[in-house]
Amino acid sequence: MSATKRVLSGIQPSGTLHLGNYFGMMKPAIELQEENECFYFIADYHALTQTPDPALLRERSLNVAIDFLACGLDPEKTTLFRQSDIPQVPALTWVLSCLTPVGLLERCHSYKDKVARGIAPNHGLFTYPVLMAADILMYGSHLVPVGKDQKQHLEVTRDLAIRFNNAYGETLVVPDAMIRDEVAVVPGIDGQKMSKSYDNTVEIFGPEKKIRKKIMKIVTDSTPMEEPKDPDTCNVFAIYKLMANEAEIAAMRERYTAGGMGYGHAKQALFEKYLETFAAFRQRRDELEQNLDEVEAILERGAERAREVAEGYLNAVKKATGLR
């Protein structure tokens, strides 16, 4: 193995991109990129599992792309891909579902969870964590980067990759799971989480106009504008920090302690921070929806890159197997 690690992440095409995931999930993805070796797919047949729109998928899809690129994906370093167009994964995943046990599906809570929350139960719902596997374990990835909530998925596919292992001897990297200390956890407008599925969210890309709207609706308390004001349980503070250096968050701080600040003031800075923070990235994004050829061609090299580590690995596991 080299020194250069091989990450692997994905993200599903199941809305428009929000501030959650860019502080979450995409801006340390992208910083991964200069130190590793990357590999980022869209995660299309995973969104399967909830039957969307054929034309709102492809179309989610394509932006997921845009958006990863506007905020300074480099193609030249990663290798970004529609995981539909890898056909060696679904080979894979048959095989990693040979080996794994009813039981061990059973416990996954994001099924649970998912099904708790009213989505249909299906086949492809229970086995996700098994197509998940196989996306990892495809591309001999050293280090998938997931938040607490996908520990549990990332612990099934090490399991999976030692019974494989175990059963047929050692041809699959067994990945390592990157979990930052500080993961960033982004209120949407209600206070919860930030999330599509809590429709409380704040996008990445969008009119100013729907932008500053939304951030203008983001819940505080009632403290009157005179009176000195706690940031660190205002969401919009919370927000504020993720854009904002040092001595900007010391500023604003003080001016929420001080008093004489309403949070209508508080919702305005944020939102002239947002514009600051994503002007560069919205122009690279208006150029590269007015050249989507581009796009599909990063795609389509990322899936030829892709396709070929794959099919050194499924070579591999179907000789182990007596498959070939």
Ligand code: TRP
Contents of the next structure:
Amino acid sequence: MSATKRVLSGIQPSGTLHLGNYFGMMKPAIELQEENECFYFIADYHALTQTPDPALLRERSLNVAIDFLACGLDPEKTTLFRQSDIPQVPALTWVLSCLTPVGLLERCHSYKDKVARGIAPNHGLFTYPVLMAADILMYGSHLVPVGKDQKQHLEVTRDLAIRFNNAYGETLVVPDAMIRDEVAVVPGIDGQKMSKSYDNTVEIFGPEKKIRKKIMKIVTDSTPMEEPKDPDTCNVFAIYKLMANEAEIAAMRERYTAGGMGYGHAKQALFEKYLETFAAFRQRRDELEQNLDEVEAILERGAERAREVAEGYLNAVKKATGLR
Ligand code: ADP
Ligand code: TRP
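What's the form predicted together with this ligand like, now that we've got the form predicted alone?
Starting with the chain above, the whole complex follows.
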């Protein structure tokens, strides 16, 4: 029997790709394309819950596609598409909505956090997890690589798939989340979770000078240069570890504990490691920027393939529920 699984994930086009997104979601997602059948999409319907400027939404959506391709997504192996190119998704969202207890959505942390931060919630924001469940269940996905913050949304998805199957018979695949514990939360330059909402990100693309400036701003304690430092409580070291190999990590740990190394040196080493890690991606991105028609064509081919699979599941759902 083949070990190939259908893997699906999505990313909102709501900002610029940062180290948290890359290590938490994009890198593990791209690695999976070698052994599995992957479907990755740009969650532009989800981004609409924040009512972005239309031109900005369009630009950011295309940017996510370019980012994925620059970081190694192979469109021959992986289906890359825009969520809004799949008309079956809102249809399945409605069917799932009719099985979703309001209390289940009221308990979602991501929704509660946004409300607590003073955002006046719209209905789309409230039902965000149902749309996400439809994204996943639409293609019979087995595995969903996401960051830890999406764990609860995956639980909602599983719950809805089970509710559907109990109500109407085995129709939907109950998916598993794939969360890499070692990179569960990438810290930002202020030590909180790296997130575009906290203005603490280090981007993967963009001017080198700006990136260096951000790295130099990473918050550290005030241990003087000559004294030994604790690598395990240092944000610079936490980010360095994501990019360095074992020998480099051990050497850097040694420099911390020996004393005599200032945080400025650690930051410079991190900046150099960053450039080494992302140089090829950065160059590939510049090339893709010059070939936007190619990127559009990849998205259109991806959407065609995704619609084929989606249509099959939607037909089964409609039949099971008595809609057809
Ligand atoms: P942001 O928090 O910047 O708004 P998103 O919520 O759009 O990022 O997240 C996109 C993907 O990247 C999700 O799968 C999410 O779990 C992952 N991700 C985002 N930030 C981090 C982080 N700091 N560490 C690990 N994964 C992250
Ligand atoms: N909610 C996810 C995030 O903010 C994005 C997303 C939308 C998603 N639909 C999805 C992720 C389906 C995985 C599967 O990161």
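Positions refer to the first chain, counted from 1. What you see is a predicted model, and the numbers here were worked out from it, not measured in a lab. C-alpha atoms forming the largest set that superposes within 1.5 Å between two forms make up the rigid core.
- Once both forms are fitted on their core, a CA shift of 2 Å or more is seen for Gly169 between the two forms.
- Core-aligned CA deviation for Gln192 between the two forms: less than 2 Å.
- Core-aligned CA deviation for Lys210 between the two forms: less than 2 Å.
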